[in-house]
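We begin with a single chain expressed as structure tokens, specifically the form predicted alone.
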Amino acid sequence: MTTITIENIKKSFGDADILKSVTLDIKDQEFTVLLGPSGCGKSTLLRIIAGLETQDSGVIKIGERDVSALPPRDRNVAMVFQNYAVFPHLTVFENIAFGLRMKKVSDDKIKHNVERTAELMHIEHLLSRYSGQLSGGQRQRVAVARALAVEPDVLLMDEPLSNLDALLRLQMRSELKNVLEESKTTTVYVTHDQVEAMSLADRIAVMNEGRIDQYDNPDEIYRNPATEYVGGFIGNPPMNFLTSPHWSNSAPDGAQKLGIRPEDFLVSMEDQVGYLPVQIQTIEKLGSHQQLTSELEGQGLRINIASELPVQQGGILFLQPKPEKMRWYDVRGEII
């Protein structure tokens, strides 16, 4: 079993704390994915799971061996970057064999691996190539091949996808996790998109200034965001936050704010006992739904609605939130 452990790691450069006292177990063949902005910390703590940074404090373990002090050829772990780094004066086969070589694996142990995880990653008819000869999406196929070839403990991804165009990475996001799953990687991934996170995490570790907010499957931390931070960095349009509302009678003690999704409302034309009458601003029609940019008690609201409901920018729209929706922070924005 591999599993990872992160104990109390800090990291400052100068006098700035890049980590401040991080831990996370991830479990054996858990897809886990650091999400967060710029600058929260993600990379750095990847960094040092592969070894390429040292924490100043604390501990890492992959599966019962502390790897704290190990250099990255001792802790059995592959990684892919943003950057492919395909290696272009050699072929595909040879790209991917990379890694296998470097260990001295038998010529038979290299074909094996080579042709498997290159059937894995649907590029086993382009062996023969040279880099120049594919295309962003292929090379970056042959990145996680290589990284899979060396049967890796650890498989760790820093933002692997943005380089591709939208289309590339919807189909490299559907393809990667049954990839990973059937490798039986324990994967830990980095980036700062959400639909990335939502759509690959079997948890999310939502990252904010160097500490770990939340760490939680996608539905637990979308439906129930432990701080006012995370509800307002998951979801497109994020959570609504609003003080002091006509429905804080249902708040319990020590509330500050009501966070609601811009879904999780009861939508009328009409007045209606506990509705309220908000002003809509502006009008994006989207297709599936009607995304609404309002006004309720001097506050901004986001509010997504059906799109057949016939709104116009300027009138009113009565809301009410579903009762089971409402979730309420405290003054340190955390959830109550």
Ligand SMILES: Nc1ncnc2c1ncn2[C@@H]1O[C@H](COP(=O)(O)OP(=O)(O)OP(=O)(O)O)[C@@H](O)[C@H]1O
Second form
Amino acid sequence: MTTITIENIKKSFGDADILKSVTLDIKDQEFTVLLGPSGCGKSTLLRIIAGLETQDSGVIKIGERDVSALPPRDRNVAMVFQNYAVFPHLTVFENIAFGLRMKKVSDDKIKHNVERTAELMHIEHLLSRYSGQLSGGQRQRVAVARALAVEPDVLLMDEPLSNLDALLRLQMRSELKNVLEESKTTTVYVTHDQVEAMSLADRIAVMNEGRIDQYDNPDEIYRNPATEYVGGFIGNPPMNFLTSPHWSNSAPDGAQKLGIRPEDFLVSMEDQVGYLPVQIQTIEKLGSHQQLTSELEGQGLRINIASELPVQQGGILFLQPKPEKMRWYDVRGEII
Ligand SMILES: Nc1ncnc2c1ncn2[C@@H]1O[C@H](COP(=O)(O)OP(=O)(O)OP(=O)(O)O)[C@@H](O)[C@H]1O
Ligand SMILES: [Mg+2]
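Right, the form predicted alone is done; let's see the coordinates for the form predicted in complex with this ligand.
Next comes the full complex, and the chain you just saw is listed first.
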């Protein structure tokens, strides 16, 4: 069982509080994604789990073991960085074997582990090639295979796909998910890409300036953002937040804003009871749907509608939020 327990981790650099009491309970074999914008503290947290950075206070446990004060080599974690270092003058085999050789593992075991992880990553036919002769995607796979070959309890990945082109990224994303399910390694994966997070994660921890706003499965994060920040970060375009709109007679006590996703409106070309008119400012035809911008009672609003609706720029559309999709947020931006 390899759980990761992160308890009240705090970290400052100078007078900047970068991590403000982060707590996360990661389950055995779970794939957790740390998601947040640049500078929110994702890499710092990952490096603290790895032991490459020291927290000011708080506890890290891997399984039952308190590893808070242990050096990286005693934590049995493997890490894949954004700028994965694959040694060009070594063969793929030796690259994958690197961590095992450092641990003075027997030759038989090295051969076994290298071949197994190379197969897992679909690079078994490349083992005798020099890594300098590989494509970016192949090199990426070597880096992941090397991390898996040491049979870590925990795999930590920091934006490992960010150097790949869009297509390769997509392909590697689904491969990674399969490989990690097969290898049953508890994984923490850092990204600022919400689509990557949604597609890979069992659970996403959404970070907001050194805090975790929400830690939940992707569906729950999408449907019920715990804070205005989460709703505004996830979704393309993100959730709309409207201050006291005319629909607010259904609002619970303390409600400050209505959160409603662009695709969650009932739409009509004619006026109907309960619908409000909006003027269409821009229309983007995206094939599967149309993405509109408009304004309601002076507040910007984004709406996704079916591609066949005959809307025109400057025209009027009548809207009502689907009642079951309305979410209400209080003055602190927290869901009610
Ligand atoms: N060694 C350091 N010394 C001083 N400040 C640091 C150090 N490491 C990180 N920081 C600061 O801490 C904050 C968080 O950095 P971190 O690298 O964790 O962000 P991140 O969420 O990984 O961002 P990105 O998506 O850009 O990689 C940043 O403001 C960064 O400048
Ligand atoms: Mg980072």
